[in-house]
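Only one chain comes next, encoded as C-alpha cells, the form predicted alone.
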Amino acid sequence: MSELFRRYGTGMALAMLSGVAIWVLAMVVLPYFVMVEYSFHPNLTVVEMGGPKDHYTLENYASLFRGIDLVNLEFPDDFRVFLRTLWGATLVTFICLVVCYPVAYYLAKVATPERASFLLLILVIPFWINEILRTFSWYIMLAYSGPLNIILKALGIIDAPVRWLSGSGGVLIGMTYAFLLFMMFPLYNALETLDRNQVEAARDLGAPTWRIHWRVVIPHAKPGIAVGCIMVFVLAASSYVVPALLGSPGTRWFTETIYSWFFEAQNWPRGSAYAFILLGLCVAFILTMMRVFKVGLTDIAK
C-alpha cells in the first residue's frame, strides 16, 4: 500500500483505490446482499411483498433437499442435477490435472527456454478467441455428422457415428478444453521454481522416474496443484455456456437450473438460494484442497 502512494502520489493513489472500492461495492457486494435478502423470502407477487406473507424462511434452501430417499436412493430432479454438477466438475478437474501435469513439467524442466516460450504461445493463441465461439467450434466438431465422427470412421475406429452431444461426453470435452490453461499455468509456475539438482540427486541415488515425481516433484508442486484444482473446479461448477451448448436435457448443469428458476420460473428467491448453495459447494472445495495439499492462503497466493 505504501509503495502505491510512493509511486503514484497521494491524489492518484486515492483515486485508484476509490475507483476499485466503488466497483467492488457496486458490482460485487451490493448484488450479493440483494441475493442474500431474496434467498430468505418466499416467492411473492409485487402486491404481496411487505405483507403478512412476506417473512424470512429457509424454504428455498430446504427445497433442494426435500424428497431425498437415501434408503431407495431416490433424489428430486434439482438435487440430482446438483450431484451431477459436483461429479462433473470434479471429473473435469481430475482430467485437466492428468493432462496438464506432464506438459507443465516438460515446459518447466525439459524444454529449452525458447521452445517453452514458443509452446506456451501456441497454447495461449486459441484462447484469444471468445469462449462462446470456441464452444460453438466444439459443437461443430462433436456433431453427429461432424469432423470427429468422419475422421474416426475413416480410420476404422468406429463403425457408426457417435452421438457425442447426447450425453455428458460433449460437456466434459468442452469444459476440459475451456479450462486447461487454468490448470496449466499454476502448475508451470510451481514447477519452474523446482531446483533441477533435487531431481538429479534423486536420479543419481537410483530412484525411478515415478518415485522422483512422487517424492520430489509433486510435493514441490502442491501449491500449483491446489491453485489449479481450485480454479478449474470453480469455473467448471459455475459454467453455463459450455453445458448449455454442448449438453442435452439429460445432462443439465446446476447453473442451468439456477437460470431456469431466475428467468423462466421467475422465482428469484429460489434461484438466489440455489446460487448460494453452489457458492457454498465451491468454498467447501477450496477449503478441502487447502487441507488435502496442506497449503495456506500465502502458499496459494505465490
Contents of the next structure:
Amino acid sequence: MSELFRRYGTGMALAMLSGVAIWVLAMVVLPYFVMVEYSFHPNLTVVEMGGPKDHYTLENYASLFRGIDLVNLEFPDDFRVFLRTLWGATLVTFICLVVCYPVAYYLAKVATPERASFLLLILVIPFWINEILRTFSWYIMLAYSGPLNIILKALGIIDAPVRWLSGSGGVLIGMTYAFLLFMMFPLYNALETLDRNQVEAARDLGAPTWRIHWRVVIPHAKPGIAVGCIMVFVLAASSYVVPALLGSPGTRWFTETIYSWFFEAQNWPRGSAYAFILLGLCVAFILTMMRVFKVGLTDIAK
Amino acid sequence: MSQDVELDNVTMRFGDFTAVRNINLTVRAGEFFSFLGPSGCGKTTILRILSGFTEPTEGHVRIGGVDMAGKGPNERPTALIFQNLALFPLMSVWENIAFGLEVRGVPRDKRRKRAMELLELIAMPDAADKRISELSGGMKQRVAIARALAVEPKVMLLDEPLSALDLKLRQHMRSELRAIQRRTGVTFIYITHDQGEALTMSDRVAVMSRGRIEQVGPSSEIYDAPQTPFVATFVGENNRFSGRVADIAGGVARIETAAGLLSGRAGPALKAGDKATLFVRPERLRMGADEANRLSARIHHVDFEGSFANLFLNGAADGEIIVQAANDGALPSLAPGVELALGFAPESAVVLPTGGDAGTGAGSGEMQHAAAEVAA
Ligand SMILES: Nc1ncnc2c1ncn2[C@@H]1O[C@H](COP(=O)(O)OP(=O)(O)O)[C@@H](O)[C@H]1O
Ligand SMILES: [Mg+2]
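Got the form predicted alone; could you also share the form predicted together with its partner chain?
Full complex below, order starting with the chain above.
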C-alpha cells in the first residue's frame, strides 16, 4: 500500500484506491448485502415485507441443522445433502490431486519442454468446449449402453454393463474431469520452479523416490497444492451442472438444494441462507488448507 | 581394500555427438584430482558418469575394484557437489547436513549430533538452526560439503563449486577445500575451467579438450612439461614459434622458425621434419642476449602488475610475444617502442608436433596415447 503511494503520489494513489473501492462495493459487496439481508428474514410475500410479520431471524440458518440426531446418527434430508457435498467435494479434490501430481511432475520435470507444451495443449483443448457439452459427453460415455460399457465388454474386462450413473460414480468422474486443470496448472507452475538439481542431490544422498517426493518435491509444491485443492474444492462444492447432468436421485448436491429453495419452494430467504452456509464451508476449507500447508494469502496469490 | 576410481575406456555419446571419448585413468584413493578444461569439453559429463546419473555409452567405471554399471547415484560410494550446490531451501542447515543420514534411518538425536560435528569441521558451529537463505555464499559452500561428507562417501565429486563466489572468497575456499580434503582423507574429484584452482589444489590434474584427456600429471608437470599444444596454450601463457623440426639430439629439438633456428626440449613422438611449435613461458624469456636461443622484438604495450610487469612485444612469433619482467629496478627503461634483445635456455622451452593446426587444436592420436600412458 505504501509502495503504491510512493510510486504514484498521493492523488493518483487515492484515485486508484477509491476506484477499486467503488468497484468492489458496487459489484461485490452490494449484491451480497442484499442476499445477506434476505437470509435473515422469514419468507414473506412482497406485500408482507416491512409489515408486522417482518423481523430478523436466524431461522433460515438454523433450519439446516434442525433435527440432527447425533445419538442415532439421523440427519434431516438437507443436512444429509450438505454432508454429501462436503464429502464429495473433498473426494473430488483428493482424486484430482492424486491424478494430477504425477502428471504435473512429469510435465514440469521429466518431459522435454517441447513435449510438455504439446501435452499441456492437448490437456487444454477439451476445455475450450463449454462445460455443459463436456459434461453431457460424459453422460453419453457412461450411459448403460454407452461406449465405455461396450468397450469394456469387448475387452472382456466386464461381463455385464455397469450402471455408472446410478450411484455417485458419475458425479465423481464428471467433476474430477471438469476441474482437473484447476489442479494441474497450480501444481505444474509450482513444480516448474523446482530446481532439478535438488531432486538429483536428494537421490545422490541415497534417498529413494518416495522420500525425494516427501521431503523435497512436495514441500516445494505446497503452495501449488494448496491453491489447486482450494480451487477444485470450491468449484466442486458449488458445481451445479455436473451433479444436475450426471447425478442420480440419490446423489443430490447442495447446490441443487439451494436451487430448489429459490425456484421451486420460492423461499429466497432460505435459499440465501443455504448459499451462505455453502460459502462458509468453502471459506472454512480455504482457511484449513492455508493452515495445513502453512501458506499465506500472498503465496496463494502467486 | 583400496578405493581407487578407475575409468576404463569410458565414452559418452549424445546422438552422434561424442561428449567424452575413450577416457582411461585411475584416480588414487585419497587423492585430490582435478579435471581441467574449457567449458563444454565434457567435464560435467564425466562427473555425472562417475556419480551414476548417466551410464556411459561405452566403457566401465570401477570404484574400489567394483564395477559400477547399473548402480544408481544412491547406490554408489560417491557424493556429488552440484555447480549450484542444490541445498534444500526448505530445510534448516542441520537438516540439510543430516539428510543423507535421515535417508539411512538414523534416529533424530544421532543425526543432529553428527550434523553438529560436521558443522564444527566446517567452522560453523552456531549455524545449525539457520535457514539456508540466511547464509552467505561461502557458508552455503561449506554446508554443501558437510552435507556430502555426512554420508561418508569414499569419493567426493565437485562440479565447479567455487564458480559462483567472488574472487577473494574463491581463493579462501581453495585452501579450505584442500584442508578439508586432507583432514578427511576422502578422494576428491574436482572439475573446473579455472587453471588456478586446478593447479593450486590438486595432487594431479587431467587437462581435457573436446571430450579427450590431453595430459594427466601433477600441476608442475602440466605447467612445465606440456605434452600437447593444447595444454601448452590452455594452461598459463605461452609464447609460440611455429616451424619445422630440423633435428633432434639428446632430447633437444632444433626447429626452423621465422625467428631463426630455436631449440627446446623435444616433446613426445617428435621426429625431424615434423611441423612443430616451440613454446616458451613469459617468465622464461630473459632480456639480454647471453642465452642459446636469441631473438629481438619491439615493445608495444606494458602492463604494470606491481611485483612484475607484463611486456607485450611484436616479433617473429605466432601472435604477440609476452615477457614477464621482475620489478627489479630496470622497468622504467622498458617503454613502448623500445627494441629488446631476448633469449631463453633450451631447457625452458618445449617443442611439440602440431600436425597442421598449430597451437590450438586437440591432440593427435599419438599424443592421446602418450597421455593415457601417463595416466596408467
Ligand atoms: N544430456 C545431453 N544431451 C546432449 N548433449 C549434451 C548433454 N549433456 C551434455 N551435452 C553436451 O556435451 C558437451 C559437454 O558438456 P559438459 O560435460 O556439460 O561440459 P563441461 O562441464 O565441461 O562444460 C557439451 O557440448 C554439451 O552440449
Ligand atoms: Mg559443467
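Computed from a predicted model, the values in this text were never measured in an experiment. In this text, rigid core is short for the largest set of C-alphas that superpose within 1.5 Å between two forms. Residue numbers count along the first chain shown, from 1.
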C-alpha of Gly19 moved at least 2 Å between the two forms on rigid core: yes
Examine Leu44 after superposing the rigid core and state whether its CA is displaced by 2 Å or more between the two forms. no
After core superposition, I'd like to know whether Thr288 moves between the two forms (criterion: C-alpha shift of 2 angstroms or more). no
Quick one: CA shift at Val28 between the two forms, core fit, Å? 2.7
